[in-house]
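Form predicted on its own, single chain, as structure tokens, below.
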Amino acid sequence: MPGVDPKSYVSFDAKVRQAKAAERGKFQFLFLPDGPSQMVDIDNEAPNFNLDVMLTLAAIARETSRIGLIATGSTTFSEPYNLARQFKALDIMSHGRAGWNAVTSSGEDVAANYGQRIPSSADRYGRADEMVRLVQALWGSWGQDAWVHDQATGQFAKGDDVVPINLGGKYVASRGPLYIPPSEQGQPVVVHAGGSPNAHALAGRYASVAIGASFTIEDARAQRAAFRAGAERAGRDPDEIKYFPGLMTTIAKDRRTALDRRIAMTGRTFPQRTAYLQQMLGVRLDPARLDDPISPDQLAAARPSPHDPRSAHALKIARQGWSLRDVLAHGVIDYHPVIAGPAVEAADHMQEWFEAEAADGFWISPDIYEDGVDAFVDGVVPILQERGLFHTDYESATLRGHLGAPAQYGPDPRVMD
């Protein structure tokens, strides 16, 4: 895009500059996914992710005072110990703002990368349990109160208190300890991104918070509830999970504006998303006519896919009399739901679905990160702080304290068994 340095993909100045406008919006939470395979067309656009989640948020714990930092650790790809061993540190560097994402991944593209083949989803879950509980353990190691520190007496620890974990299941095991004291907050807090059913238990058992894709209040709700009743299933308080689906935002002065900023942004991907688009709506759709309005005659013979939940919202949109190339950069077939226009429509969305107790919060994916988040610190956040939906500073210096999750050091008693 205009005004974006191309070559911001490797820049962490840019990744600081980000995160500090997004705590100037007093946002809880960056939350870095990550996955080491994502060269989709390489030839036009950057991978996905970023160069490496740890030290990314390394760079902004350094700049940053009050912000969570939550990155991705797959529980597939790695040992216990050295998750551990790095999110504790994170935690330790950020002063008790360090979050764990927890995923198991699930494409053979990654898995190749490490000379694998994806398991399957029981033994995916089954480890990712056992990789929490060890992890958890290996973080509670190192006694609360055992770093004494005192320099009058010479006495950096207490021994007895810096301990061996020893414990193994039928996918890793480690003898521990880890050598790392509590940070402000204790421990890392646990977070969980997935819909499935293993991944409401796994949640439930041990995440605060989880990530996930809604396009309606209806799937929300029931994906919150979901998430819930795992944690009331694993002896939890459901409270203390808190469920935040994706929101996708281009905020701009008014709708033409937004539309053209994402048309300018993406366009040229717009005759192969035509296919898909088709493939919702069950009509024949010519990519050679994107300026041009789906014909009454189609709109009257859609049928949107029972099997897509975003089928309904597309054929909507185009009921509108947008042209095909506007429907689309409405992102109709974008994976959250998408709010193109001015800012008081993001606000709308967001009090809606939280009223309808559909979200505890959202996770804010901007078109362009190098304005997009101004764009919605300066016009969505006053808004919600109007409406009294969303602080007007921070209440805690952690993570854990932002969420209002509960205390936590080594694994959780109610949960082990």
Second form
2 protein chains.
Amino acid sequence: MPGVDPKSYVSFDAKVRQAKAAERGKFQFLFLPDGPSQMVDIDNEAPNFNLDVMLTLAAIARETSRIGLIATGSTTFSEPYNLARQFKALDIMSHGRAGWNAVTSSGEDVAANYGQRIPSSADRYGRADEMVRLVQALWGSWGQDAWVHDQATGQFAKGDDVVPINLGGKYVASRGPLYIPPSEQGQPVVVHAGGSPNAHALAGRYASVAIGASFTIEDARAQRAAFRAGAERAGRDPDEIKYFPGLMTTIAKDRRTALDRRIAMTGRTFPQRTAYLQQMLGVRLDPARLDDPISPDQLAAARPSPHDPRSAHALKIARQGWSLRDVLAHGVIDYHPVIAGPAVEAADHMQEWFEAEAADGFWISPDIYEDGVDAFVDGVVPILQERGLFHTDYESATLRGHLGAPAQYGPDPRVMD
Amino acid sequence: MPGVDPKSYVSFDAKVRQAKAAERGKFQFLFLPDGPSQMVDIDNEAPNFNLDVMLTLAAIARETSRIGLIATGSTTFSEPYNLARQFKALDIMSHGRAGWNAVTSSGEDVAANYGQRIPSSADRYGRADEMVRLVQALWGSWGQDAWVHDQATGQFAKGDDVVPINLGGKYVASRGPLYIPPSEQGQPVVVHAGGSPNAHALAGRYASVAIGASFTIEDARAQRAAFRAGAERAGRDPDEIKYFPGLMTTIAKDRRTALDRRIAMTGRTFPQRTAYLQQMLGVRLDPARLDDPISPDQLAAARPSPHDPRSAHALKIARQGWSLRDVLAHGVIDYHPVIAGPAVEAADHMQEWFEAEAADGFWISPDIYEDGVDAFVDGVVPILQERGLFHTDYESATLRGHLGAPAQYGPDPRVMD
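Okay, that is the form predicted on its own; can I get the form predicted together with another copy of the chain now?
Time for the whole complex; same chain goes first.
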């Protein structure tokens, strides 16, 4: 995009700047998805992932003080001991602000980078369940009060309280212990991203945060209820799991300015995206005529695809008379609902979903071309604060505290096989 | 140790301080071994490893500017794609200062943390060889000139130059590509630590640095020659591989002060170590009589163990009349030769070994209780500089430059199957 450092893809400085902006806005956490092993249209787009999520969060941990730090770590393609060690080290490094998004990898594209095929859904979720339990057992293998570091006697730790876990299941095994004492929040918070019944069950057993993709209030309510039901089935209080649907924002002084910003950022991909939109609306669209509105005849013939939950909204936007280019600039085929416009529209969206019990919070993806996070923090956050919907400062120094998640060290004794 | 922060084991601040001290001393690199999965006598000693080597180096990368950053990454218990990604991301983050110590894991103690047994030596080194080639192929899979980031045309990269590697062998496989462009040094430097014929062959093929453990000049000369011969057999110039034997130092104004410092640090372990020393010298030693010199009768009966290369030196120290406690304080059963005394003794040791072609440099392990690195930098480095044996400033900004290692991107075409 014009005016943006074209090397920001490899800039850890840029990531730290964005994190500081989010912390200025009192965000409870950063959430870094991961999947750079997916094939990317590299001619036209920077890969939409960090070079390495753990190194990015390490840099941010050193240069921020309050914001939580959540990264994705695949349960399918990681060694549990390596993963447990790195997340707990991040938790120490950040003084209790780390979270692990424990997901299964589902793309053959990803599996190929590990010289493997994607296992069946049952095997993926079976392994994920064992992984989380084993990782939490390693986290708790250094007894909570074992670290005495007594200079008078020379005792470093109580060896009897730092003990092997000797866990082995169908998919993963480890002896332990992990030589890392508790952090300020004990151990990292567990997060899950997904929306399937398997996801509801896994998150219900272990997660304090569920990240979702919902395009309607109705779907978000159903997702939130399903995660809460999963927690209840696992013997937990449903309030222990918070549902955060995604929201993408381009905040600007008015709709036109926001659309133009999105066209400048992503307009190069619109000819290809026209083909997607055509399927969603069930009408022929011409990628050579991006500046024309979709004709009344076309709109009358449109049949929103029942297979894509974004279709009805896309048709609603198209019927407002925007050009094909502007319809696409509204983000009608993006990964989450998109607000492109003034700050109050984002605040209204969040308030409506929150009050309808469709969300406990939101995973905000502001467009991050230099000032996208700042635009949200300076525009949307004050409105939410004025409405009494968002805190004006951190009440805690740990991620567990930010979330109101109960204390936990080692596995949750309520969650049994 | 009295006067030391007893929580330094979990302090990333302490690691960064030590790294800055080493950079002030113009050290070419930091070298972080790894193996926290080994069982540790946690009652008496802090684990001698970083909580996580990559997160430690990430913090250091952000807070230093010239020193090289090498970490151990097991070829036995890591996923090659994950390892390749994290080391190349560190290389980007540090602007071309990363190195990968590609070792095989050989302890059953370590394997147990991965729910596995240690493979045979042939399988370990077979996998290591495939791992290095695959990792280097992933590093080179983003074409050297592929990143155009052209703001006028909107092209991000030349897709035809960012390509799958589709490598698969007996042990590991990956499709790729890895979406990380070249760093300032292209890709990380490869390092190997070991001393067996397998190590000489593996390092000879791939490594720019070999880290060794030699207790005599004769052994170090033989090790250095063996690594150089390994490089020649692989079709490389032997000067492309540098041999760095270890050296542990406690620098103080005189021998007595240095010994007392070591006693304060590690004296708690001396009763157990007496049993080791007894085996090395072939005489009975009484751990209850640490303050007595070893008697003339005992010394006359001593038979240095032919199985331990440290035995002859241990006997030499014992014959100087030191108490049993002081003999142990000399570090006669430590992992590397130990200099405990004034700075000039360390400088003399290094000069002697260097001039005898027993070393291209040294892996220095100063005792790191707060000021151990500073004592080396302020005491030993100026002597080496005065003697014309050590540079007075960095000549380069990358690890490859510091080592005089030739440019390489992707696999080395001279090293064939």
